[in-house]
Every structure is written in C-alpha cells, then in structure tokens.
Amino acid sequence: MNSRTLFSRLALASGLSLASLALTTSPASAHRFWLVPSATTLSGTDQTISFDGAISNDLFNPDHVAMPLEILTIVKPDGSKGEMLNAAKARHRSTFDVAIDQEGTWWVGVTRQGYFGSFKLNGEEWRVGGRGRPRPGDKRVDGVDAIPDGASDIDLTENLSTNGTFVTSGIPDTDAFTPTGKGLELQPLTHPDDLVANEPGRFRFLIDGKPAAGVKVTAVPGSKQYRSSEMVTTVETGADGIATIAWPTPGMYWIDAKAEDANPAEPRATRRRMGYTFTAEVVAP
C-alpha cells in the first residue's frame, strides 16, 4: 500500500463531519487552515521535528483557533503510520512532535471526503452537514446516509480536500505522491522540500489520476503581519496539468489548489469540489 492510499484511509477513519472544519480556503477568505514544521529537510534519522497547526487570519500567525489534533495523520516514507509525540492544544494553536526515524519524505496532514447541501422532508428544509454537532431542534443530518426515505429536492455537493506538509530526511523521494486516482492530487515536478527562491516551482495536479487543466493554484507567503500586502501569486494549470509558480521571496508558503466538476461519487449529488493545500519552505539561493 502506498503512503497516499494509507493516508486517505486513516484520515477518513477519523469519523468527524467534513463540514465541521474548513481545510482549504481562498486567499480572500478570513481564515486558513495551516500546518508548519520546524524544519522541512534533515540530514539524518535521529532528529525530532515540531509542528504548529492552526486556523488563522494571517498565515502562520496563530490568531483564531487551534487545529484539531484528532483529525491528523502522519505517514512515514514506507507508508506506515507515524506517531504524534508531546501533543498539546492551546486556544490558538496546536503543537506536537514527530521523531524522524526513516529516510525519505514524510507526510503530515489531513484529508477529508464528505457531502453538504439540503433536502426537503414534509415541506420542511433540512441541511446536510454543517459545523459542529447538531443541536436539539436543528433540522440537519450529518451525512448522505442519514437522508430519510421520502426526501425531495435533494441538492448535494461532494467535498474532497487535502491539507498538510512534507518533511524529508536525506534525499527527497516521490513515494508520498503516488496517485490514488481519486479527486485532486499533487504530482510535483519540483519536490516541495527542494524549492529555491530563484527557481520557479513546477507542480502537476491530477483529477482522478489524470492531468487536470484549469486548476487554480494560489501561493501565499507567511508573515503578512509584517507586510503591506499579501503578495499572492495565482496561476492556472495548462493542458498538461502543470502549474509554474515564481516565488517573490524566500520563506514558508501556503499553496492552495482548487477545482470543481460534475463527477461526484454519490449518485444524488450534482457537483464535486476539490482542494489540495500544502505548506512548503522556499529557501534563499
């Protein structure tokens, strides 16, 4: 089993409602989900990396709410599940450590699949999905399996999202990017742990295993609180699925890809929204 497949299965097993947490957001929205390691490249397997995770207004500046640790998955280079150490959740951010005991590229993050929308039952409108658990009196169900018989005017959207980061010990490898053939996935031509400010990064994005044209990709450097603008870079993939990003400055970047189509897995759904987000370090030349 490759690491991407294991990652998907482990994260989906968390059992949380997809809509309880927005894993990817647009640059214009108020809050973004992010995960940042204390280092992205290592020379050996006897070191420990610390991670910060949050949902915040300014990238990599924890000013809103902490990342839920229970939805997180760590995947080693050999595809096995890694261990979270010294985990703690504060008001604005979560922190944890990972002991790097294998050479290669590690993946740490979250992937989610679910549905949101609405339906009518006996003339009343109900929602599918939503943040938090339903309260007494809420006309809401958590998933499509809970839509009752006799429901009408069903309007559903499938949401597939991935958000995380990569850490490499030794030589970067590509096992962590083996496609599963489901949804929007990353197949980098420039490894995320091998980015340099004076060299454009090239990333191929796939939808259901095939190169995807017209995927919107946004790159935003962190530390906006020290700048007068966000320095947003926005590009689109070509027919080969490749997006080329020029880095305006060295630093940690939040890279977000989005796509929509009409190919949801659920027959009652009419559309599918997909997101692939990762943080990466762009070093100075």
The other form holds:
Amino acid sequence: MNSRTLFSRLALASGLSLASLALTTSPASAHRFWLVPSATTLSGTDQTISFDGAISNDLFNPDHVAMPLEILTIVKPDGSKGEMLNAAKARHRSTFDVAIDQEGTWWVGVTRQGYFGSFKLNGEEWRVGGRGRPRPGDKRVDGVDAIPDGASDIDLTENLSTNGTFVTSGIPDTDAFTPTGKGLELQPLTHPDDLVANEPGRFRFLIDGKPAAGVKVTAVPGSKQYRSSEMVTTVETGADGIATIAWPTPGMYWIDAKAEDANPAEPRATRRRMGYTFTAEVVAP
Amino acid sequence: MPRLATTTGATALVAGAASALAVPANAETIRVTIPRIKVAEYHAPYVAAWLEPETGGAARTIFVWYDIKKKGAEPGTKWLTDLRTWWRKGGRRLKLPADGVSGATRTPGSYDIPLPANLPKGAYVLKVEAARETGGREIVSLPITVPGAKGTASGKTELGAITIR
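Show the form predicted together with its partner chain, please, the one above being the form predicted alone.
What follows is the entire complex, opening with the chain shown before.
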C-alpha cells in the first residue's frame, strides 16, 4: 500500500477528507498544529509518556480544536510502529500515552500530502481541495483523481508536510531521521532531544534528499501568555541547508520549516509547498 | 524524585566509605557539602560529579547518588534525567548501577570522595550537579589540574562548598 492509499484510508476512516487535512497547513491559516510530550528525555525503558496534540494559535495552549488522532504514527527507534494507549479526543486537545519500551529516539507525528487549486469545466470554475467533503452540487472535488476528463486551466499546488515530536530513552540516535528523499526533511546536527539554551541549535534541511538553501525556519517557544512578545526566531538555511537557531530562552519550542518549489509529484500540478515541523525541548544549561 | 525511606541515612556512607578505604594516601579527595535546607517537604538530592577534560572529550563520572534501591513502576533511575547536565554529558551513556560510581542519596553533611587514581595528567573542570525533588537544581564548576588538584568553589542553593585537596 503506498502512502497515498494509506492516507486516503485513514482519512476515510476518520471521516476527514484528504483536502481538509491538507488545508490545516495552508499558509492562510495561522493555526498551528502541535504535539507535546510529557517528557522528551528518559532514563530506562519502563516509562509511559503522555502526549497532547491540538491545533491552536498560541503554543502550547489548546484553545481551538483537538488534533485528529487517526492520522498519527508512532515510530520506534528500530523503525517498527509503536502503540497509542489511552487515547481520548477532548474539545480542545487530544491526549494519548506511549509506553517507551525501546532505547533510542522515537518519533510521533503525521505526514500529510494533498493538492489544492482549481480547474475549468464547460466554462465553469471548479475547486480542488478545501474543507470537508464536497456535497452534491458543489463545484468542487476533493482530490486530483477526481478531476474529470475534459477539465481545462488546471492550476494545482501540492501540499506536503510533516509534523511531530521526538522522545529519547538513553542515548539520542539518528535512525528516526533517515531521509526518505521525498519533500522537506530534517537532518539534525544538534539532536532535537539534546538541545540546551546556551548552545545554538543546528539543523540541516533537505528537499528530496539534498541540502536545501533558502528554507525559512521559525522557532517559537511556548507559554506566550506569560510574556509580552511572541519571541519568534526566524532564520533561513544557507547553501549547505543548515539553519542555526540561537534560543532566546529555555523552553518547549515549536520549530517550523517551510519551502516552496516547482517539483510536485503530480504532472498536472505546478507548485509544491512543503512544511517540516517539530516540537523540541530546549533545557536550561 | 522518589520519596526517600529512612534507610537513606544507613546506606548513605556505603559507596563513599568503601571507596575511601581503597584510596592511596596521596590521592586527591573531593569534599562535597550538601546544605541543610529548611522546607516542609525535604528529600535528599540526587547528586552527580564528573570531570570534563579542558581540551574537550568525554566526561568521566566520579559518582552519582540516587535512589538505587527503589524498583517497581517508578524506579529510582527514573529521575536521573533531572540531573540534566550530567545526563547529557555522560550519564545517559552509563549502565547503572556502576561499581564505584553509583551510591545512595546523602542527607545534609560533608562527604569525601577520592578522585580516580588512574586519572590522566591534565586540566579538567570538575562539575557537581544536585537536583532535589520538589526543590531546586544547581551546578557548581571547579577547574583543576591533575596531579596536585586543589581548589574550592561553592554553590548557593542546593550545594555547599565543593573542595578538592
């Protein structure tokens, strides 16, 4: 099963369309999609970690909607899938536990892929993507496969995004960062579970497996309600794909990288928007 | 950090005293002072000491005091990560309990720990970190040269004087 099919299946199972998921990363939305673990650094393999997930403006204050749990994947250090325990979706946030029974670095998150845009059919404008499933009579389809023959003026953008967080038991390792060679990916020079406020974080971003220059990286610490500014740090990757972030304060950070190019997977699409987001703890020295 | 049973006092001296006996007469000794802190809920701190070579390279843990006896769903090792700098610098690479390194938590007082006798000559920074359940965390640094290490530094909150002589 390829990731598209898997994705569609999950989306169907959860009653969400591909498009509605893709939309949550669209630039028009200020809402941030986040996952926060109760601990990032563990001693031993007998602990259970709780995760909270939500989509909200302020980090990590669940004030908008809960994260859909069906779309999440838990990847163990050996690459096998972990299990979600005690899952619950509340009004503003979702929560679940993961028994960390293996040493090394775990990833919990979601990878999303979809298209949005428009086309013309018999002189009428139709949209691709958008929130929810199209209802009868809507001039809208929820994916590229549903674009009818005879459509013209096809204008499509691919949305490809990854969002998650890392938990490490024992020594941080990098198997969780093995690139797939597809879209925007992270290659840490400083491990996300090994960050300290007096040492800058250094992260290399790859697009389709190669170091990517000009990727915009934003780092925002949580708990804005207890200070006056967003305290956002924005940097851009250099020719080597490396972004260096000087942490303004210790804390839990939401780190979001964005890039755009003209290499979508779908031949009828013209643009590709990519996002790579992760939550990481920066400890006080 | 775990609730400490009253056995703490009884086990407190085991690691220190045992290794102190094995120390050659001329080896340097670190004296670590754990201050008495007047709070309603006091737990003896987790404390670790390690040496970082000034030229860089791997840190060497000299001791780590934690609740070595507590097992079960929340073993004493769970809170070792509260010694967060030690954990990053080398704690996470150790298999615990480690002979001559692991020890039970200590109640307030002064404790003598020998510097390892086989330490290569050179400049080091001795770091001592303490973290207390429902309390604070502090790290004290003391640059030394081996052999003939000498010096003193002091914590302000969770640690008292740290002396090498």
